Structure formats: C-alpha cells, structure tokens
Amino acid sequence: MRKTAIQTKDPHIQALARIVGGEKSILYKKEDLIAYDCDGFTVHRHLPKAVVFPKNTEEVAAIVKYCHDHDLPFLARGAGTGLSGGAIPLNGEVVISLTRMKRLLHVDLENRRAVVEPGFVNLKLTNSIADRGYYYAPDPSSQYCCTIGGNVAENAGGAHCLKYGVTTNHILGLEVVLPNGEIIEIGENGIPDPPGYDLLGLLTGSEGTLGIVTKITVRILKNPEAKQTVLAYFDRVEDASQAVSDIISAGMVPAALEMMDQTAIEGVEAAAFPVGHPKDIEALLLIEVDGISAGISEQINEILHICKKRNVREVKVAQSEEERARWWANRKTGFSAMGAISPDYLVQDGVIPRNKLPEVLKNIRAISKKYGLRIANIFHAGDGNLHPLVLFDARKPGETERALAAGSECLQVCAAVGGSITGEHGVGIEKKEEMRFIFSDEEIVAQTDIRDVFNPKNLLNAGKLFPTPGRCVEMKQVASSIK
C-alpha cells in the first residue's frame, strides 16, 4: 500500500499511521470517527482518538505495544454489532478495527476444524464449507454480519445453543496479542484442554479486556442427516411456557426452542420477513429437531402431542426447506424488527431457570406497566435466555432514562429467581452496575485481580464489564496493606 502523508501534527497519530502503512489505514478526523462512537448499544456515544486498520497479527502487536509504551488507551472492534457497549471508546481510545483481517486460513475436514482471522463473518464460515457437508454451529441473530472474533469476545450463542452450546464450546485454539504487545498461542495445534489453567475458557467471553484475538481455531460439525421445524401458536403465554418445560422434561433436547410474545410478533410481522402469524395470539414457539433420520418423526409427534396438551391454538410442521427458512428469517430479524414499531429499543439479556418462565414474564409485564413502556419478549426459551426489548422514544424527555431503569429491573427479576444478568450479549458498559445483582464485592475483586494479571495498566478496554469502583477498591487497598 502506498504511504500517504498524515495531515495532523499529533505524533501518536503519525506513529500509528506508520505502523499500518499510511493515511489509508487510519481514521482520525472527527467526521470519520463518528461512525465508531458506539456499537449496537446506542444509548451512549463517545468518539475515539483514532481508528486503525491492521492487516495482520504483527501490525496488531505493534499498535498495542505502541499504545502500551505511551499509555494510550485502546480497544479492539469487530463488526460493531455488540449489544452491551463493549466496543464504545469511553476514554478516547485508539480503536483497533479487525475488519481487514477477514480470511479463512485453513479447513481441516478430517479433524473437523477450521482456522479463521477475527474479522471473518460468522455465517460466511458455514457458507464456505456447506458444499462439503459441514457447518459452524454458533448462530447469533446477527450471524450474517457479526465476526467470529467478536463472537469470541462476547461468548456469543444463538438459537441453536440449546443443543450445541455457545462459542466457548467450539473454540479449539486462539492466537492472542496481550495488552503489552506480546503474541501468544493458546491451545496446542488446535487441541483443547492442555494441562494447566483453562485459558481458552478464560479468554472466551472476557469482552476484550484481557487480550486481542488475532487467529481462531474453531470446531466444525457435520450437517445433520435430517431436520424438521415446528411452529406453534398459543392463546396464553403460560401455556407456551409450560410446553417448553414439558418438551425438555420429556427427555428431548431440540436443536432450538424459541419463543416470541405478542408484542414481538407484532414487530416481526411489520418488518421485512412477515410470515402471517395471527395478530391475536399471546405467544408462539419455534422448535427445531435435528439428527439422524431415524427417530426424528417420533420426536416431532411427541412435540405436537405436548403442544396440544397445553391448549395450542394451531401447530404445524414446515413442509419444505423454503418454508422453514422463512420462519427462521422472521425470527432471526426479531431485534431489528422492533424498529418497525418503535423509534428506539433497548435489548436486555437475562437468564432464568426454565420453570420460572411464567413468573418472570408476569413480573416483566408489571415492569412494563410501571414505566409506561412496551416490552417485547424474544428468547431462547429452551435454555431460559430471555431478551426483553424495552421500546421507547429517545426524543421524549426522560424516556431513555425510564427505559434503562426498566431494563435494569428486568435483570433484577432474573437474578432474584436464581438466574444471570447476561447469557450471550455480554456486560460491557450497559450492565456493569448490575453485576452487583449476582456477584459480591469479594467476587468482583477476584475477577478484577485476574484482569490485572493480563492487563495491569488497564489500558485495554477500560471501564467495561466491572462496576464503578467503590467498596471493591477499598477491599483491594486493605488486601494490599495486609500483604
């Protein structure tokens, strides 16, 4: 790439430009930086100092080392689809965009693994190996544009995580640039679980606070022999919720078991992929079973029987791949579809025990009434991962604050029944104060101690994941004085 002179006297911008090959690989003007002031969590916006576009691991390491040596805060960014503010530059960071590192480096069908760069798009991996009978299982709703590097940072899940697990269950090896610029490899030759600490598990889901992933070895799976999908309509949310528990209690583990309530259905039917769901039902279930051909029909018949016992209004099985694909397109665009019925929306991400679904949904309806805001519910019902979407209008004074308070109360309800404040979207800045709902001060200190081992200067993605320092800082000071 031809180097171009930088039109700024800022020595840091000039130095970073030299690392990545000139002005074409760096943004530093305000009008260019605006596109990087937030990710999918748009409530908060902050401009970065600059955005750099490295093309390989060595350039990432050089950028990180420069930032480390000059005390410049920095963070990594993928496609910017994160929903918790994990890629928002709170401290005027240098944003290291990994979108140019987007190659599929290697496919090993014999050992069922592939090696990708962090900017490689999730769905593109499945599309690249589908003709050979393989696919990549984690399938977040944004899989058509989110990157696998970002999936690693957030430990992304998706509709089929009930049976196949989340990202961490499919990671075999990582190449990581540590916050001082050192490059390490975790997972020997893509073989997981070497002796010692579970560093793969620690890095996956650490939200970009421990290191920057520059190469990923993932597990790929053989396409199932057979697949069938059921759509069930219920007049009562309680009946749909009980059907979910009954299906799991019957000993079945569907590939996916999704649920949408009436407000969510209104949104998806008003958006790009309507399929004709009845407008007056309270809930629908989208259920998919896959595996070897023998036994699939029996499972489907059992699911139909369970739904009928729970007063289902209508239940049907997809009659073609085209029909199945339309049902899934309708569900996968659920979040963005809320834009068809509301100027703004806030996505939450709580987890609860399955048997608490009716109780929690009742409490969420009460929260909706309390704050005078509609709340749509789209969730992975099979594993209790709820996504309450708080609908609001940011143009109305005070409504954004009410939406944030309502979202926080939804998470408090999840925590109160023994659940969690996040299942797959991460904590970021959105839910960092809510970490206190599920962790004590001592537990938070233990987690920040781990972060400090990797990131002692706290230059990498500072201000994310952990609550605002309070008693936790006092505890660390006491611990230091004891030592």
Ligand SMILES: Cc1cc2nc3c(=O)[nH]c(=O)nc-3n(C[C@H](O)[C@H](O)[C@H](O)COP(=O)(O)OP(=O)(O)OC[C@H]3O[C@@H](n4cnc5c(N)ncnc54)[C@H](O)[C@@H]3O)c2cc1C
Contents of the next structure:
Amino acid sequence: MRKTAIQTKDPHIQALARIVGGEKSILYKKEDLIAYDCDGFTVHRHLPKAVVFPKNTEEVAAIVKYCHDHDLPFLARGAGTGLSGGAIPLNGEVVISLTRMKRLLHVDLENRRAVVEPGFVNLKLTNSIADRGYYYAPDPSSQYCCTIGGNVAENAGGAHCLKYGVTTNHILGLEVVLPNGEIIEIGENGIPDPPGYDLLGLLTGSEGTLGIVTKITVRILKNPEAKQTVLAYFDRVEDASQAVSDIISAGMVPAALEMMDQTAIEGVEAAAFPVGHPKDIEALLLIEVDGISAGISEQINEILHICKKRNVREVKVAQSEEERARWWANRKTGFSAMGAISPDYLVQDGVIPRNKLPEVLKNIRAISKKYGLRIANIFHAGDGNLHPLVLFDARKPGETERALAAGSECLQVCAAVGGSITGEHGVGIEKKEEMRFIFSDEEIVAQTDIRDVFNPKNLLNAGKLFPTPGRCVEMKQVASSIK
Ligand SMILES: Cc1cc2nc3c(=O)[nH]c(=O)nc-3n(C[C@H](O)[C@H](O)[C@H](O)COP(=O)(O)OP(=O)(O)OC[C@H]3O[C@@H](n4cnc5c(N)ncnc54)[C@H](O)[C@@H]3O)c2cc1C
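Switch from the form predicted alone to the form predicted together with this ligand and print that structure.
The complete assembly is shown below, putting the previous chain first.
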C-alpha cells in the first residue's frame, strides 16, 4: 500500500506539505527533484530543496509567506520551457509549480477578454474559444505546452507578434502574490492609461523576480476574416533580407514574416515535419497576411512582386489550410529540429535593426568559423528578432564553454549595431552578464533598486536577470583564449 506520510524530518518540508495538503502535492526526494534541476536552458543544473504544487492563490500566498518568514529562497515555475534558465533553482529554492492551477476561469466575449489561472497552457486558450470565432494572439512556438503565467513572466513573443504585439500588449489585469505573501490585484480592466504607475507593464517581463502571478486577464481577438501564406526560396540571404525590408517599407504589416537560413533548413527537413524545402538555398521566407478579405490578394500580389524583384528562386502561396499548417509546423518546431542534426544546441535571442541583417549574419558566420561550431539562424525577420542556434556536442571537452562564448559573441554583435540581447526569451541566468552590453552600471543599479522594493530580501528568484560582479571577466577570458 502507498505510504502517504512525509518521509523526512526536515521541518520546512513538513510545514510546506501541510500547506498544500500532504505528500501528493510536494516532491522532496532527490530522484523526484532531478526533473526540476533545469528548464529549456540545460547547461546549468541545480537541485531544488522541494517542489510544491499549490491548487489556489491562498496556498501560493501561504507557501510564499512561509518561505519569506523562514528565509528560504523560492521561485515560480510554469511548464519549464524557458530558454534562459529563469526557472533553474540556482540557490536550492523551493520551487512553486503552478501546473495544478490550470483552469480557464471566465470568457467574456462581449468585452473580448478571458481570465485564466497561471498554469493554463497558451494554445488551450485559443482552442477553447476557436469555435466561437476568437483566439489569443501571442503564439510562442512552444505554445502547445508553455503556460500563460510563464508567458507573462517572460513577456513572450511569437511568429505573429509582428502585427499583434507581444504578451504585454494582451494583458489587462493580474493577481499577484508579492514576495512577502501579500496578494494584490493590478490592472484597470483594460482602461487606457489608468492613473498611477504602469504596474502591469512592470510585472510583465519581470522574469518571476517581483511576484508570483496567480490569475491573468487577457485580451482575446476575433479571428481574422481571411489569411494567406507565402513561402519564398532565395539563393542569396542578402536578397531575402532585402525582400523583408522592401515588404515593410511598402507599408505592409504582415501577420508574420519569418526567415530560416540554410543550416536551419537542413535541421527542419531532417526532423518530424519536413515539407521538401530545397537544401541548396541560402534562405527561405514564410510570410503570412491576414485581415478583412478585401485587400488580401492585393497584398499577396505585392509580396510576390517584391520577392521576384529580389531574385527569388521559387515562391508559392499555400493552396489549402492543410498546406499552411504543414509549413507552420515545419517552422514552429525549428528549435527542437536542431536535435536531428546536432547532439546539443543553444538558442540565442538577439534583436537588430532590420536593415543590419546582412551585416549581422556575416558576423555570425565569422563567429561560427572562429569557434569551429555550426550556427543555424531562425528568426522573426519582420521585427529583427534573431535566433542564432549554436550547435555543439556537450560530450566533447570544452565544447559547451565554446558554445556559450560563441552565443555571447552573437549577442555582442546585435548590441553593437544598436540592437538588444533579448527579444522574447528573457535574460534569466543565460544572458545576465550580457546585460552589460546594453546597460551602464547605473542603469543596472536603477533596475535592481526596483526589484528590491518588491523583493527586499531577494529570496524570490535570486541570481537572475542582473550581472554578477566579476563574472564577465571570465567570459572574456574564454573568448580571448580562442584564436
Ligand atoms: C521549442 C521552444 C520554442 C520556444 N519558442 C518561443 C517563442 O517563439 N517565443 C517566446 O517568447 N518564447 C519561446 N520559447 C521560450 C518559452 O517557451 C517561453 O519563455 C515561455 O513563456 C515560458 O513559459 P513556461 O510556462 O515554460 O515558463 P517557465 O520556463 O516555467 O518559467 C519561465 C520564467 O517565468 C517565471 N514564472 C513562471 N510562471 C510564473 C508565474 N506564474 N508568476 C511569476 N513568474 C513565473 C519562472 O520563475 C521563470 O523565471 C520557446 C521554448 C522552447 C523550448
């Protein structure tokens, strides 16, 4: 018979177990904790002290208050798909998993909003309202499993954010448990420019360092009347980049404007959803336009014209919903597809001005050569959000360090052309040293001051987002040891 008593004398674990209702809602044995030692950023691993599974806001608040009062470090975790290490328990944290708080609480079509618990999976929202003609716009490629709580924390983006904006543009209200266990509600139910500070804006994208989100009111949108999707193959990456600039300068705002380079194409064609892309092209564009039916064909014709002007080898329009879905499955599984051509890979996430694309890609090719590692590129080209994927083999001595240094150098290149070190995946532990590429010491201190107002004991998700003094010197040493 299954034992239900807690098999540890640790008083903290016993107290936390009492808060969440016993053995079935807490993990504390090493063999169970291993599954929580990292997220999608797998090069750093740390065991948590325990993982607790609260069922409601009151339980979250009680866990947080207990941790606060007993000086136990703690952090929130959604689905653990984060790519910057935000959910890694660096300090042996109590991990508060929100996966049991996964209800769709309310749908209000008249006011175009829905209320969800933080563990509700992104794609489930669209699936729940699709038959009524509505959807939730932010669509990270991980949307089939990542949670809306995690999306709020990371201010997640996605392929269709070029036209519709990122998570912050779709959040209307939040319930938050502060790091001392107090519960607050923020947001004014969508009133434009409410009085006081924009706390919704501050909390969204704060990477789980200011509070734990326990309820979210999101904006939902009416399905567009029509959409059409174009796939274009280019022999030269410069032509593809120029086509991207031409489309935007023509005044169009496609719903999505995605690019993949040759190495990325090799990966997606070797993985689960190949569509038969030629392997000898330098780049492909996947372009989607949507809106009211009138005017869609004119936009498509203009896009075809621009692609031809920029020497496209082949360009086609999806002939059915099934074909469109296959093209998107091929693109959206692009990161995981790298597993088909490399034992390990790191996903980077820089942003650049669109017109710098050819120059930046040239520099990334040079970095690839310098470190002797292949780098694939998948990106939201329309908004200049690059994802260099550094391919490596962690079993080979020194290769992980080289991959990390190569990734960091890609971000340096992005920062140097006036871009940023992250577009949507967050800083976490992965890019915290790279914060120095774009912020001065004073600017970093101003941000840690804000964190300290919410999180004065720094028990919530400590060691994330901001640089560790002295650490960037080590990274520079790895880089300079490589000719
Ligand atoms: C294959 C793949 C593709 C991806 N594609 C995209 C993409 O297109 N766009 C994109 O933006 N991202 C993408 N990501 C990254 C990732 O899916 C997103 O960052 C996502 O928002 C993380 O959600 P999660 O539920 O997995 O959060 P977790 O990884 O569990 O947590 C992420 C961070 O949020 C904090 N957190 C989680 N829940 C809460 C909460 N309720 N309150 C406060 N803090 C919380 C955690 O402490 C952590 O710091 C991708 C990841 C993978 C693996």
